[in-house]
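The chain below stands alone and is given as structure tokens, in the form predicted on its own.
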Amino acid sequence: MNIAIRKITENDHYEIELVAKKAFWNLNMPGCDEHYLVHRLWNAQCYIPDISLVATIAGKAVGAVLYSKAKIETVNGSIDILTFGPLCVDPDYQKKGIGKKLLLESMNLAAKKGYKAIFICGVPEYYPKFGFKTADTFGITMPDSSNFDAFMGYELQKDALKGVTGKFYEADVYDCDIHDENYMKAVNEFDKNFPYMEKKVLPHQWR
């Protein structure tokens, strides 16, 4: 199986949105909205195409990672950092190392371009394998001063966050309130562009 990793082009957009839908469908809630987030990111000012990557097999998109600008607000001012999301792999191609390749290659690319650090909210059992540590390790909190295991960070440059304390802020595009009626109407309308998948209520869902 020949997995190719490359930068995302506009021609990849629909396929990546479909991959995101398949990857997250019924995972965290009945249905999902991650594919709508991907769609909104394409034209968002925070989106960074230079380090966002797609994985393909025989020319077909099977995974992707999308990066965005974020910041840490400190008493001494703002520090520019990165966040990413979603990182997604088509369920038919999971457990083949595709997510790992996307993550490592994009992190290496970001480091070479001089970015300082990455902060994410992700699966606590997955990202520590790649060096991510809980945000409290760095003295960083969410805007409401909270911390939790899923909130993690990684220094792309040695000691980039040494002596830094502050609060993490991501772009408004990541504000996906599934309890907002108008937002969910937009999600459901957007979902009509893709093959039908049944929504299910499952015990592990948390959203």
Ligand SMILES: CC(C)(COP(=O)(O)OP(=O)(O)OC[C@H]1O[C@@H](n2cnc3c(N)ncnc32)[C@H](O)[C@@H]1OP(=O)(O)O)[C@@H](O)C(=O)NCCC(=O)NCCS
Given for the second form:
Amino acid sequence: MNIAIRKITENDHYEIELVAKKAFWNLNMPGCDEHYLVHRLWNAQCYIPDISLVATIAGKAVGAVLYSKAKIETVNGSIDILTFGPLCVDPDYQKKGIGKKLLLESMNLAAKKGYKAIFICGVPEYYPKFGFKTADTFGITMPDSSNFDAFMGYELQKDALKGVTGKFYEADVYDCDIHDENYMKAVNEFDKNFPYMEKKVLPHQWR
Ligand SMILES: CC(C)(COP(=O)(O)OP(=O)(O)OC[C@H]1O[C@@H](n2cnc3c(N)ncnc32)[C@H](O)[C@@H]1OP(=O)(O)O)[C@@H](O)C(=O)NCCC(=O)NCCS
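Right, the form predicted on its own is done; let's see the coordinates for the form predicted in complex with the ligand.
Entire complex below, previous chain first.
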């Protein structure tokens, strides 16, 4: 299996949206909205194409990671950092090291470009494998001062966050209120661009 990792181009957009749909479908809610988030990210000001990567096999997209600008607000001003999401791998190709490759290569690229740190809300069992620690380790909280296991950070430069305490802010595009009727109408309309998949209510869904 020859996995190629490269920067995302416009030609990849639809295929990556489809990968996101397949990866998140029925995972956290019946259906999903992550493919719509991906679609909105392409034109969002926060999106950073320079470090966002796609994994392909025989020219077909099988995974991707999308990075965005984020901030830590401190009493002394704000610090530019990164967030990413979604990170997704086509279910037919999961657990073959593709997510790991996408993460490590993009983190390496981001570090080389001088970015200071990454904060995310993600699967708490997955990201610690790559050195992520819960955000409270760094003295960083969510805007409402909360901390939880899924909220994690990683310093791309040594001691980049030494002595820093503050709150994490990501761009508005990540505010995906699935209880907002208009938002879900837009999601369902957008979803018509993709092959039909059945929505299921499953016990592990939390959204
Ligand atoms: C999570 C996801 C990106 C991982 O990608 P992947 O290519 O399947 O993972 P990898 O093969 O690179 O896994 C690397 C390691 O993490 C483990 N792992 C994979 N998915 C995991 C998960 N959901 N939870 C915990 N560990 C996981 C693998 O077993 C492997 O462990 P090992 O190195 O000890 O063998 C992928 O499964 C996915 O798209 N899931 C659905 C969407 C999602 O949850 N995205 C993340 C949202 S924050």
